[in-house]
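Given next, in structure tokens, is a single chain: the form predicted on its own.
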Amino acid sequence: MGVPALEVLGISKDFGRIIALRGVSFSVQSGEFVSILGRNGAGKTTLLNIISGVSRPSEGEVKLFGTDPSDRENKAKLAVISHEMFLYGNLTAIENLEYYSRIYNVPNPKQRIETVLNDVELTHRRFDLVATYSRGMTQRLTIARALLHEPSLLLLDEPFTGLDQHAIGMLITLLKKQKEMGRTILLTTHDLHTANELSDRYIVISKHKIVMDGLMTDTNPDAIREKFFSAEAGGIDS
């Protein structure tokens, strides 16, 4: 199978008597595609924080195709969407674009910028302020963002926040164009119907550990539901 996309091992995170992530350990393959399923404060965020390099672990490490995450080669291979942004509001869809465009050395910026523009359906406001966007176009412009470079490995922490229908609907059809291009995908979401439609694998986090692993072809969302629920009533998480 080779060297792995991105290895989780031991991972544990605490804030000071907080524990967030207690012993997590998974890999995932290049090419897969990953959710990570579990409720407001189970980890999730942190996990991808950690993967990201964001936060630091208390404990484990992580390898990103093998080697260390903060390799600068292994940096220009990862792309983030998460609650942040990291656009800036006083300069065009365009500009941003510009910008972010020279940090990763895009080839050819000029076409790439006017095709992610064109897949997120703003060309029509490519020359307007971000800070005149709405939260959904501004989420859309993000996903433009981190596309813009053809990042081997996708982190998405919960990445349909914000979007109205006709948005998800977009991005979904643009995940699974990632999917189809080969790009390894780790998805943070609640949605498991979603996760369902995308996703080659499942992970359940509760009560900041792993509780489930297993392969959506091996089950469906009702019954990951079902198991999911059980889990939550049985105690596993507080």
Contents of the next structure:
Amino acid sequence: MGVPALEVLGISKDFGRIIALRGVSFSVQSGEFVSILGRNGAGKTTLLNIISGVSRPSEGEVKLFGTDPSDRENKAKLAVISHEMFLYGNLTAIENLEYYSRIYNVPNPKQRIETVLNDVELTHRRFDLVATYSRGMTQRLTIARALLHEPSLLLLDEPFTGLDQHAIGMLITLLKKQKEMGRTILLTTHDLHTANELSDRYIVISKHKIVMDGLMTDTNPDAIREKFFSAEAGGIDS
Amino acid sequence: MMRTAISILKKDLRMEFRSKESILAMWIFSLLIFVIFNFTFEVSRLVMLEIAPGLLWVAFVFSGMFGLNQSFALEKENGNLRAMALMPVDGGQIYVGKFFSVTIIMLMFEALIFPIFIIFYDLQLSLGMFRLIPVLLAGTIGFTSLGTILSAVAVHTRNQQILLSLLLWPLVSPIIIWSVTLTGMVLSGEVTEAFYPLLLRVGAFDVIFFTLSYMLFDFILED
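For comparison with the form predicted on its own, would you give the structure of this protein in the form predicted in complex with its partner chain?
What follows is the whole complex; the chain from before opens it.
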């Protein structure tokens, strides 16, 4: 087995007296799809911020492809999709994607932009200002932006929040496609059924530390819920 | 190497030209300052020449504060500040892009408001007025080089505008005071031998502020 795509080694994070994470350790192999489950405030977003290099841990270390996550080479291999859009409302879809393709030095940007817009079914609205988009359309464009530079590691922070059924279905299809292409994917969610449909493996975070880590094939959502509830009352949606 | 800076600059200018939000607000704010001062105080031309440089820079820096706040408020919207922290680029490049966009917008606003200032205060145009160009450039660059990085610091907080003022004013005051002195020399037509050394001093501060900000910007983007 080669160098893991991601290694999280004894991460702790506190914001003054508030503890966000305590001694979190796990590794993710290349091509693996891992879901991180946990209730709101469990520390999932903090963990993703540390993995993406935006935030530093109070203790412990993260390695992306064997090196520091804040390395520029690593950042170029990474994409984050969250409830934040990372888009400019006063620019059109094309202008937003052109901007990011220049920043990420995307080869053949015109062709690539056309492909990702087509994947998220937004070609017909490409010349419209993003401010005029619905929530679902904006999230689809967010996905297109994230996939633009063909990242090796996708970090998804509650990406289904606020999406309608059509957009959820489209995102699931896109994620399955990314998985087939061998991309490493880390998804935080509290939706067990979606996690079960997509992931190879699950990690449950409760009270700021990992309480469960296992393969999806070894269990089912009900079993995870059962175990989770025994660790802590309430939290994960079915 | 400058690809990122140019991309950010182009993006910012495109958004500004589309909305004209900053320039228009800055222009109206300055116009109000000129109108209020012009009609409130009836002073002799001599006294007017004394206060006009200060008035001009009051308009520039107060409006400039709006431009600075607006620049990073745009980035905070939709999490774009976090997107910047995730970019596989040197933070200094992001600083350069934001610095140039803020500076260009502010210089454009100054070019638009200066003729109004001349008309309101009945100042005589002369060839000597061209000396104002390096003064305005040096003063503005000093203000925006420091303002850009401090605006990026302040945008993380809830009281962004208050914090920016508290951080920026003490540090940028020498540049503004020297710029007012230099502007006064040009407007009164009394350019003494102290003019160029003082202009050079403003330029030196510009270089120091710009270089430090360029080097430190990576740390600002982190949470």
